[in-house]
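First, one chain by itself: the form predicted on its own, in C-alpha cells.
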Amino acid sequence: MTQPRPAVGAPTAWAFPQPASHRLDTGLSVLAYDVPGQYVASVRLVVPFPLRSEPAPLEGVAALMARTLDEGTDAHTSSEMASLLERSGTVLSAATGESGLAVDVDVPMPKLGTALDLLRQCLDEPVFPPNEVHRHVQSRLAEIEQDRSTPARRAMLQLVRTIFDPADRASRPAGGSPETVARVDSAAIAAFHGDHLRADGATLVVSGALPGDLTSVVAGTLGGWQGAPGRVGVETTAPVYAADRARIVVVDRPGSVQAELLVAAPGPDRRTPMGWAAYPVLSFLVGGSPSARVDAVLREEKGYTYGIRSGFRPRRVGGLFVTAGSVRADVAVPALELLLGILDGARDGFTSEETRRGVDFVAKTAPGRYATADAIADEAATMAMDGLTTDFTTELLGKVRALTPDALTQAYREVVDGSWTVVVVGDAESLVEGLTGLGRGDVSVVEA
C-alpha cells in the first residue's frame, strides 16, 4: 500500500541562540553559548578602541601589539609560552582592525581553564621582548612588500587611499606603512598596550559544550585581568570620504595578462536609518554568488572572469560597498563598462523572484551558517565589537523575511548614485585610452 507523501511546509523562523551572560567586577562582559556536542571551546575576546588613536608616527603599533601579546610574559619566556600553548592544545591568535583588538582561542574543553589563564597572562603581563618585537617588525615589513606585489591587495590599498580623505586614518593601511612600522619598538608597544587594553568595556565570548562551573573558571582566570584604570574607548567618528573620490586610478603593472578591477562607493553601517536587513540580500543578488547579476553576465555570458564579488562592508560607523575581481587584460575596459552598467542598472529595481531568492538565501541558511561553536562565537564577537548583541542577528533575520522588492530598491538607491571609485591594477599603457573613453571621471596612473 502506497503511503501519501507528507506535506512540506515552510520552515519556522529561526533565532540565534541566547547566551548566559554576566559581568565581572572588572567590567569584563562574559557571553556563554552552550552548544552540546562541540567539545572544542571557541573563545573570542574583543577589546574596542579606535584605530585612529594610534600615534601618527607609529601607525601599525596596534597590529604589532596584537602579534606580540604571546611572545613572553612576566612568568614565561616566549619559548615557554609557545610550549604551554602547544601542550594544552591551545591555538591563540590576535589581530586589530579599525574598531579594536580581537583575540581568538580554540582549545579542547578539558583545558579551557588553562587556556584562559594563559590568555590572562598575555593580556595582563606581556613583556614584549625587543628581539621578538624586532622579528615581528621585519615580518610586517615583508608583508607590506608582498601586499604591494599582489594585485588584489594592491588594489585595496589604492582604494582606501583614493576613496577616503588623505587626512583620515581610514585612508592608510591598518597595519601601518614601512616608515611607521620601522619606528615601532618594544617601548612603543608597551605604552600602547598600557593605554588601550583594559577589561572594563571588553567582551569575552565562550562557545561549546560548556562545563557547569564556567562562571568560576572565568572568574578564577580572566577575572584577574583589569588593565589600566578607566573604560575602553570605541570608534564614534565616521570616516571622511575624499572630495575627488569619483575617478579611476590605474596601478601600473606593465605586461600583466590579467587586470584586477575594484569598484567602490561609501556604504552604510549596521545602524543605518534605512535598516541593515536589505544589504546582505543586496550583496547576494548583485554579486554574492555565481548566479548573481554580475557573474551572470561577466562570467557565464561573456567568459571574462572566473568570478567577481560584491558586498557591503560595514564599519562601526559608515562603511563601503565593494565589487572586486580579476578579468583578462584584453577585455578589462569592456568588462569594467559592463560591470558599472550592471551596478548602476540595479537602481532600476529588483524582481519578486530575485527578492525571494535573496531572502531565502540569507534567512533560510542561517541555521546552517551558525551550526558550530566557532561560527556562533565569531558572530557574537562581531556584534560585540560593533556595540551590539546577537539579538540584532535574530531581529535582522525577521526583517529580512519581510523584505519586498521596493524595500530592496530603495535601500540600494540610498547608497548607489553612480559616483564610483574605480581602481584597475594592470598594464596602464594598454588601459588608459579605453578607460578615459568610458567617461567615468578623471583617469590617473600610479606605479605599482
The other form holds:
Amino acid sequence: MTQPRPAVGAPTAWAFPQPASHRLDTGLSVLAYDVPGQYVASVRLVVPFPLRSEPAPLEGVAALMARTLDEGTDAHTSSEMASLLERSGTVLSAATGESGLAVDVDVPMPKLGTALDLLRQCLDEPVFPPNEVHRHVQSRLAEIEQDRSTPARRAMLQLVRTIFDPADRASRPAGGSPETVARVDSAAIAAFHGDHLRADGATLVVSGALPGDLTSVVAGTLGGWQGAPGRVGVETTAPVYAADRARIVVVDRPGSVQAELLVAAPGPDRRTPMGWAAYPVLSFLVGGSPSARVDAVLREEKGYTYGIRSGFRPRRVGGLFVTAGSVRADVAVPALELLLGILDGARDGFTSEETRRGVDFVAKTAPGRYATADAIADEAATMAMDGLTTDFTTELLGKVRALTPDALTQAYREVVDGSWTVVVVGDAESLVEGLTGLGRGDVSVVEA
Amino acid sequence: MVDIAYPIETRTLANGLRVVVSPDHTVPMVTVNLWVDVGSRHEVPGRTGFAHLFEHLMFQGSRNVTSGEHFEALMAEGGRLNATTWFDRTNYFETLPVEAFELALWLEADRHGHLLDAVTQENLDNQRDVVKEEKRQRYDNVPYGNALIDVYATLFPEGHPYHHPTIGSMDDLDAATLDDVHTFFRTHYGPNNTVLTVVGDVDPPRAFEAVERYFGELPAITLPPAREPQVLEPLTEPVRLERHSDVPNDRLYLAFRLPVEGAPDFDAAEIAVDILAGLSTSRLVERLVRTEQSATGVDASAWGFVDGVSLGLFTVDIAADHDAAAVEAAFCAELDRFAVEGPTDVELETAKAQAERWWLSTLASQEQRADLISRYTLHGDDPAYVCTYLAKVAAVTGEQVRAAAAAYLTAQRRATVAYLTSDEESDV
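Having seen the form predicted on its own, could you now give me the structure of the form predicted in complex with the partner chain?
Entire complex below, previous chain first.
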C-alpha cells in the first residue's frame, strides 16, 4: 500500500428528523416524519396501557389480543382480512410489552390510505373469532416450548424469574405462561380489548416520503377510530427486584456443547438522574463489539466464544443491565470468572481514549442508524411507548458528545456494585462444582 | 407499481475491479460494499468451512493494519461494519460518515491486497476457535440447528458445490493450515474477482477517483479457469431423511431444486413458492394453519444460487397431536393441485404486491441497496437490476407460474427432512 492512511474530518452536522405533529379530536396524537426517497410508509401505532393490568389468571391475553386484531372484523372473515392486507402490499404485525400495544404497518406509499383504513377496522371492529383465537393459543403454547428449548431464550426467562420479585409481573413472560395462555378465549380477549384500546392517549407515527394530503388521509381513516371512552393509565410502577437476586441459577440442559451465560443487575431507565446518555456508550465499550472489553478477552484472546454482548435495557421505570453470550462447555467456569472480573473491573473507570471511541461510535453512527423510514418510525414509537418524543433522541446525541471519562465511570458505578444475578444454561453436572467455587452466591439447579 | 430510479454509474479499473457508484445525498453517510466471487461452493474436499474461516482472518490485520484495528478504527469514526460468507460469495461492508470514506477504502484495500503479510498461526488458531463456537451456537446447541445442513445434503448430491454448508465441519476446520490461507488468498482475492459498490453522499467522479487511488495499485490475479455450472435437474423421485431428537415439536423441511437465479423461469418459480406458502394468504397457510390447524406455522422462500441449481425451501411446524405424515400428504396434494390449476388472479396480484413492498423495503437502506447492487453486478453483470426487478416481476404471467410449479414444485420432486420428537416410533 503506497497511499498514506487518510485523515478523517469532523462529521457533517446532522439532527434527528423533526416530525409534524397534530392531535385528532379523538385524542390520537399523529407524528409525521417526511423522509425523502423512502418509498415505503412505516406506520407505528402505540397504545399505552400497563401490562400488569392483565387479569392474573389470564396473563398473555394482551399478547393474544395483539396477534388476533387482524383475524376478522364485523365485515370480514380472517381470510378476507388477510387478503385485503396482502393485496394492497401491506404487512401488519402487533405485539405487547410492559407498557402497551405496538402495531407495525408497512405499505408502499400509494396504498397508505388503504392500509390505514384496514388498521382502523382491526382496531375498531375486531371480533376475535373463537376458531382463530384457538389457533393463536396453540401457536403461543408451541412458542413457549420453543423458548424453553432454545438456550438464549431459556436464559432470559430464568433471568426475569430470578432478578425480579416473584410477585412482580416483570418476573413472568410478557406473553403469558402455559397455564394462563390456555385459559384465554375470545370473550377474554374482547373484554381486554374493550377496556384498553382507545385513541385518546395513543400515538400514530407515519414515516416515509409523505403525500401532501397526509392529514386528510389520516383523518379519513384512523380518524374514525375512537375506542372505549375514558382513559387508561400508563405504566409508571417501579418493578420490585428480588431480595435474593445475587445468586447463580443453572438451567440443566444435559449434554450441551456450550453454556449460555447471562449476567445481569438492575439498571436505569431513560429518566435516570445520572442521565441516560452514558449508557449506550457504556454498552458499546463494555460489550458492543469484538474489541470491546468483554470480547477483547473472551473472544479475541481466549477464543471461548463467538461473541458476548452487553446492554442496558430500560423499562418505563427501572431496567436491566444484561451481558449474554454462549461459551464452549468445558471453559464455562473460567469464562464466567473472567467475565465477572471484566464487568467488576470496569468500576475502576474508562480512559479518555475509550471515551472518545465510544462517544464517536454512538454519536457518529446516528445519521446511518436513523436513515430509513423504518428506523425513524421505530425510534419514534419506542419514545412514545416510554412517554417521550424524539426530542429526547435529539437531545441525547448532544449529551453523548459532552460525556467525560468521569461521567461514564460514575454512571457505571451507579449500576454495578459487584452483585450479579447469573444464569447458566448448560450441563449442570459438569458445572455446579466449579460455579460454587467462584464464591459468587448460592448455586441452584432448575430443570430446562 | 412504484417507479423507482436510483442513479447508477459503473467503471472497471485497469486491474479488473468493477466499481459501481450510486449517489444518495439524503444523509451524510456512505456505504462501501465489496463482493468477492468466492464462497463455500469453491471449497475443496477436506476444507469445508474454509471460505468463512478465511473471512474472519480478514479482520485480524494486514500489511499496515494491526489485528482488530479494522473494526476498531472504523467504529471509532461512526462506522457499522461486518462481513458474511455464503455459498456463492463473501461480502465485506461498512456504513460510515462520508468524511471517513477514504479511510474505509484504505483499510479495505490494505486487507484485500496485502492480507498475507499479517496472518499468523496464532490468529488462525484463535479465529478457528471462534468459528467453532459460532458453529456450536448456531447449529449444534439449538433445536433444529443442523436441519439446513441436512437439507443441503439431502437435496444436492455428494460432490455438488451446495452439498455442504458454509459453516463446514469441525474436522475440516481443525485441518485448516496457514498454507491453506495463503493459497486461498492468492487464488480468489484479487481486484478482478471483486465488485466494489459505493452508495451514499458522494458524487460519482469523486468516488471513482478515490477507489482508483486506493485499489488501482492492487495487481490482478490469475483466476482459475471457469468451469461449467454443475446443473441439477429437479428430483424425479422423492427422497427423505428423518431425525428423531429432542425438539419441541415435529417440523418438516420440504426442499426443491429450482432453476438458477437469472434463468427465465426463476422469478415465476419464486412467485409460485410465495403463493403456495410464503404469504399469510398462501394456500398451505390457508389449509394447514387456518382451516385444519394441523400446523402452527408454514413458511417458504426461494434462495437464488448461481451454480446450476437454486433452492426452494418450505418449513412446516406440526401442531401438537397432529401427525406429520398426514400433514405432509396434505402438503403434497396442495402442490400437485397448484401445478395443474395455477394461481388465481387474486393470488398473482397478492404475490406481486407483497414482492413490491418487500423489494422497496429492502432498498430503503443504503447498506442493503449497496449489497444488492454488488450482488447483481458480480452475478449477472447487471448493476441496475435493483431498478428493473419489479418490472420483471410485474410481467410474470399466471401460466408461467403454473408451468414453473409443474416443472419444479410437485410432490414427486421433493426432498423431505423430518425433525421428529424423540418419543415417536421410528419407521426407519
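Throughout, rigid core stands for the largest set of C-alpha atoms superposing within 1.5 Å between the two forms. None of these values were measured; they are calculated from a predicted model. Residue numbers count along the first chain shown, from 1.
Once the rigid core is used as the reference frame, the Cα position of A20 differs between the two forms by less than 2 Å.
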